[in-house]
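Just one chain follows, in the form predicted alone, and it is written as structure tokens.
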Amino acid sequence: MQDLQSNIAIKINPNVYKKDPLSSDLGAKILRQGCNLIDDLGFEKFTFKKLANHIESTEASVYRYFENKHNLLAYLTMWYWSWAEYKVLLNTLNIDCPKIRLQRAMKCLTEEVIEDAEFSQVNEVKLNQIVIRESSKVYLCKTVDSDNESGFFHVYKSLVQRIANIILEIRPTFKYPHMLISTVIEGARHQRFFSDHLPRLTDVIVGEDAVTDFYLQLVQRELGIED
């Protein structure tokens, strides 16, 4: 995980955490088999005790990293929109048509996540699942407004404003750039979870990728650029 956050330069509000979890071996692993525990449990039976057995370590010394699981999942979704933000940087990184640029960045944002050996100290198709079904937790709670003045939401607050202003190059007196991407950020995260668990609530495409294709559509169709 260190190796990982220092090639993609992905920072983490130290609001989150009690200790930093990669200051040392045992924070990267309360990281790691977090991750895993959460995605095989689900959010609600996750608790610090079955990871702390997970991991063959005490309850207490998790509690040294994270205050509580809320923030250890907030932590989680903030390097997973990091991560998001950075793929978007990469693939957009030097391409001077904004039409382009969004065209890539909207296929970062609604793609299916694959497995990539070159992430070896972190489970990025879990964390993905993490973020389909859990992540709006973090923020659809009652210490959201404290949450919000802390900085919880502020990686993805950046990525959406990254995309808005690829929006607002191509269309500058478009009124509602931040919804529209919000709205395919969430949108496409609930389509996946239909599409592998409530299929009639979306459209399967066999040798499609209708999410993606869909949200494109939507996209260029609401700022008037249709090919």
The other form holds:
There are 2 protein chains.
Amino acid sequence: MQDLQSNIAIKINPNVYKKDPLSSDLGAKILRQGCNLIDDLGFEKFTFKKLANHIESTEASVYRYFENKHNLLAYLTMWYWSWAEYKVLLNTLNIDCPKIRLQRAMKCLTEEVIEDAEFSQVNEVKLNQIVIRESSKVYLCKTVDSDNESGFFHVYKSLVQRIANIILEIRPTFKYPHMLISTVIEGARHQRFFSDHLPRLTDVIVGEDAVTDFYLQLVQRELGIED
Amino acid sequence: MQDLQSNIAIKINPNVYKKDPLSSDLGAKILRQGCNLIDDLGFEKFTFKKLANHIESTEASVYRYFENKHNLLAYLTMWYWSWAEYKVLLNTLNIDCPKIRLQRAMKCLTEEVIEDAEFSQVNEVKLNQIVIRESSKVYLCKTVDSDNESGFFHVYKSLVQRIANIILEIRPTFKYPHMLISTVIEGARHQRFFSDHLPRLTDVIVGEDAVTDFYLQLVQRELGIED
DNA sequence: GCAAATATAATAGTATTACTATCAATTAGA
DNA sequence: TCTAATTGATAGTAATACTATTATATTTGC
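Target state, the form predicted together with the DNA; input state, the form predicted alone:
All chains and molecules follow, beginning with the one already shown.
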């Protein structure tokens, strides 16, 4: 993926920002250090004032880029899902067999993010942690319907649709492709959180990626695909 | 269940409150109206001041019962899972076949909550909505480890363990019983949220309980149980 | 190279949030 | 009825979540 770094840019729906954070140095700092601070403090304790101090700028300047911290989190989440979709795309391109495409897509979407591709302003490992811990707060809130109309969840939905299509290619009569995929995507992140904080809710196996193993198996059994 | 209403009380771990809200009228109001207000405003916009005004009391009085709104939400969530576990218990008692016990437990944990048993101070339908939308915020936060030590998640974990035991009865070598159950429990609630707000992430089928159907099937296929 | 446009910093200010503290009034229990 | 516990009333603080204004840089277009 290295050779694509400089040429590919992830485009984010402008509704989520007031001023494009990729259009300036300060904007880039807001993304990068915003990511760091949200990871450190947790979303609830994170404020634009703290971020501004941290990057030696001012609160007012940060507000010029994002209406509020909710939208900054939405931006980061949208970026993450675009990046994930791009990974899926790269890994399934030119592969004819839909079962293998599904398997590879599942792997992309459930495996741990360890290496830091530093694809752009954002540190993918930290962003992954944020997505695990904070991203559901973007939709689990009263503004979900208007945010949805603004397109905040478009990328996520299109990612789910993309995998659902592979499933339908394998089993055209399967009734619940979207449910299955969103269950797996959300579940994988929850299980990683559980294994760090509430291990009795999961099954941790040292030296094995239990999460990927479990969800891959689950999907294959649900669709009746032999291993 | 009616005849048990007056005799059975759900006991909540005292670490979550400063003063037992079931020990006074005001406490009961805090639970009941807190539930209503959180449902109306969403957890982020909900404040103790608004609650106090709503029940014609004062902020300071509310703070006498709960350290903060996070703990009130934790209380309500704990109550919900105790209630759910009790439902599971009632529905699986005296049934020998573990497959049927599993099926009944799954049904309890995935089906829609429509009828309002008014089991106590809390309106179960509203509480169910709150659990769907807000409850993951109790653990998706920086205090999760100390909250866990205080026992905030004990009931939830014991519920998961209970069902995991049924699974192990059916398939003693199954590697991921906790993962499977927590995936189903969390997933069922997410899917209900999706079908209300982000329907492209799920598969809504009118007149059918797709959620229960899907997760029951998923579990049975994962465990290789014939329908 | 200069004017115009744009971006940022500095400062100030407001309403609300998330509490804590104190004390008086009321109620309940023994 | 006396005492203790509960609640209400009031006050106060630091932080949050913004908005507005103005001055100062910096970039860009010509």
